[in-house]
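Take a look at this one chain, the form predicted alone, written out in structure tokens.
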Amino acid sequence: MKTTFAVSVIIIIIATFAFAQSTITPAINTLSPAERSIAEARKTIDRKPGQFAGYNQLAMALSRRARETSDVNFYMQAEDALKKSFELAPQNTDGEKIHIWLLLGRHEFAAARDAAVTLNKKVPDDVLVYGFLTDANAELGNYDEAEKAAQWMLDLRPGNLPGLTRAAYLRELFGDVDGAIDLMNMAYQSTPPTEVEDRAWILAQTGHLYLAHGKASDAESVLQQALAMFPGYHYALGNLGKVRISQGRYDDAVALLQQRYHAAPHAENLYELAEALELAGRSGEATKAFTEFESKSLLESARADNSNRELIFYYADHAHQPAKALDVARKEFGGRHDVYTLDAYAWALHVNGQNAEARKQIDAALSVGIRDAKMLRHAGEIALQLGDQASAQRYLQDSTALTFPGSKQARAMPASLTPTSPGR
């Protein structure tokens, strides 16, 4: 389950079905606040059980337990109690937003994106749905409309909670980061101090922002108020650990990843932990962890939502299977077309000698503005391959600026660049 646009829709719904919390004993508030929320949903269906709010509300509060656990088994339970609530009351308004918001959860953006039209025509005032519109055509690379959504948002209810964490994504991807993590910020001040793992989420997304923009120490510091206001918290734990890969600590990094993992066992955090212990300098490790995530990975890939970002950069860089890579790529790149996706292909056609293609689509990705160091990496080594010297020496340049900010690397590139072969 990966850190989408779409996981942080799940902050809206909570304000849409508000959970009431005056009967919580004190045995209840040692759990979380989805566990909460499962146990007051629980209480609801007993007392009323041929009410549909109920199921509701049970399939919110276990869809957010999914977030904060990163178990794909309470989506699962979320579908078993939102079925309920149809046969109930068949195409509840309710109900039909939790679906969408299932959808999401499975990655299923080009069918949560129908779903969000047909909805968005039978209530245009809700905001939620335009938050629906927002991440699917965000997660396919439909920005403008993507865009236009967020935008609804934002002036149907002005400084709203869930449209500012939309608007910060955006203004990532358009390269504002600086704005970015300003939005987040203002997300994270909205935010109620009850609600400690919407917190940590907001947190955990401010230190991307933050290592994004070169600034390991600032990272660090939200990363650790994310674990201190929520333990074992696994967004803050592969973030944290990017910090510290960012600072040359790759046996930290390595810790802090097993643990992500042993938290939420997903392919695509598998081949992480198996980067960091590759740069840890322990290779029998890596391999084997390498070849743990080929496996994993092969038997959801023709899932939407699967690890094929990470099986192509796997097969291109370090099985050195460039044609495998690109088979994963068109595959991918045939049902969205999102800055991550246009990236990844074009990588693989780098690797398989197409930098003629590859330039087209890493083009396409930066164009919506993205500042990503690996991208811009990436981008130069194929205008590289093309003869282009001064667009290559531009973009690792940026690259090598934002992974070592202020320091003699990013200031002294070499004036004259050699084509190289393909590496990430």
Contents of the next structure:
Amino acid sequence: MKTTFAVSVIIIIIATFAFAQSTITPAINTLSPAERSIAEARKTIDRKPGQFAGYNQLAMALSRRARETSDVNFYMQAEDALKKSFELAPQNTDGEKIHIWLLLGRHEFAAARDAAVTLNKKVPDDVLVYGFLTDANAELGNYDEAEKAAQWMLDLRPGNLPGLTRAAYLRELFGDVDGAIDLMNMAYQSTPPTEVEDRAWILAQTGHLYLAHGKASDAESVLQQALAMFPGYHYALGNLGKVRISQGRYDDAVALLQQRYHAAPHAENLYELAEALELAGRSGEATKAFTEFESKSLLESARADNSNRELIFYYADHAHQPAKALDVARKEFGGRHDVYTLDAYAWALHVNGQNAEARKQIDAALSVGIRDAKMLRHAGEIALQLGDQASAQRYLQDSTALTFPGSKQARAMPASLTPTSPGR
Amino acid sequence: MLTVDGKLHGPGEKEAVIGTYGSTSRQRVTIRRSPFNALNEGPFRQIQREGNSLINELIIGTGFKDRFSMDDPKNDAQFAKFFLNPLLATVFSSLGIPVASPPRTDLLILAQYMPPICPGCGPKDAGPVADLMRLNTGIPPTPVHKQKRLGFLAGDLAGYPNGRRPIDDVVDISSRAVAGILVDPIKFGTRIGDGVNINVEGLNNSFPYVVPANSGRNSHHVGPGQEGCTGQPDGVCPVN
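Next up, the form predicted in complex with the partner chain. The previous block was the form predicted alone.
Next comes the full complex, this chain leading.
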């Protein structure tokens, strides 16, 4: 089970609640925040083994550890703890909340949304349930519903941390990256300094936002801060790797992405590593990594929790197997219509020469408001194939403006103003 | 005069009774910012309110408290079920404290215009359920030295829940009301309380009456049996 923004953001809430209840002894202060929570939960269970609350606490703490380490085994342990909680108290509300969170973790977004709608009727003003509604709807591409739920979170309890981070994510999707950074900063200020992993997570997200805005040096500064705070943090390593790519320091990027893949051995992380290896000119290693990625990704392709988006781009851009790209893309598009899926679907259509339909999909993605360099480049190239030079130029210029001025990618961008053959 | 017609009324007249509440607001953070001169924060929005003391804390159920805080008393009919079957009564019951059975129509005096706070009100004057601090302006204030900390429950008719004075021990009064003391003072009259029965710092004679809070660094909480009830007869905190 991997962590999307939606899934990882929920941990913040858990951490905040845990902080409020924390009774940490100096002896276990060297443990990570999640490890401390796990120890406390186990103590609670030892003291009161017949009460469900301890098992809920343990399930939440284990989930949090999963985010810290990216180790999926912790999610499985969390599910076991939740099972015990339900044995002791069927349908207890906190347990139901954790259940939805685990559904989100498994990327079963439609099921998560349905469960959240039901729970919302039972406890209509639970802020966290609105968080689940935001997450599930955002992942499905139901942005109006996601916005409504997130705005309600902020209205219901102004300044609440999970509301702020979700609002930041939506602002990014709606094209307001500056505003997203503002909210992430507000969230950072509200996070207790002892919650180092939470703070590092917020900094890693802020780094991503700076990067998305073409501000590589600001991104680097917050990402270094995150790594100093929580050494070896996989989210920060991944984003710092992208900063290095933007700076043309490909070998450094490879080193960081290798470190990240070692910490979080997920297929999509291997894909980014393979791309970096290719940029670094280490084609033998890149080919090996891409091949390994393909087998790994195919193994999970039928699951809801998969790396199909990367697989689509792999088939489209690296393996030159456009038909396979479109197969996978159609399957993904059948389940969700978020901007990233629409972009991948549009690109798969484009490499198969179906540019009119590709344009429809990429337009739908961009109409949400997102300003993403890669998406804009895709839109530009699709427009170019359709002979719409004016739109192509606009999209490609916008993409260039966001692709770290001065980088090799940015300099290469005007070259794409020449139409390319479909299925390159 | 704050009465409905601006005139003075006797305690038996329904026009003598007013309903008030206070609220706190802060600026709303909006996901969509204004496009020009982008601002993170929009208009003020209510985040907390208080009519009767501890209504949200003791009566409104878990999962509805935020909604209660942001809404207006005029919409409180949606919370009527909590007045008629408060969660805290269930908690008391689980602890072995006798509590009155629902529906708890006895608690509606906190949320509607009715006797004894409004002796002049008939059934048609009750109005919708609304958490407002009712005050019968026709009942004269009790002189300070005669005021009782348990207010109405101790026969001090100028005390909570008929208005709220600094001396009124709203935690004890509200907890006992939730148990059912208004239904049957013997059967449901458990002396529930938080053990803090006097204000060791006393009260001032003029607004704002309460003295500034203790320093967080140099003071500690005084519990029952500790210093604070010393100086009282037999070291026991007064119950009335």
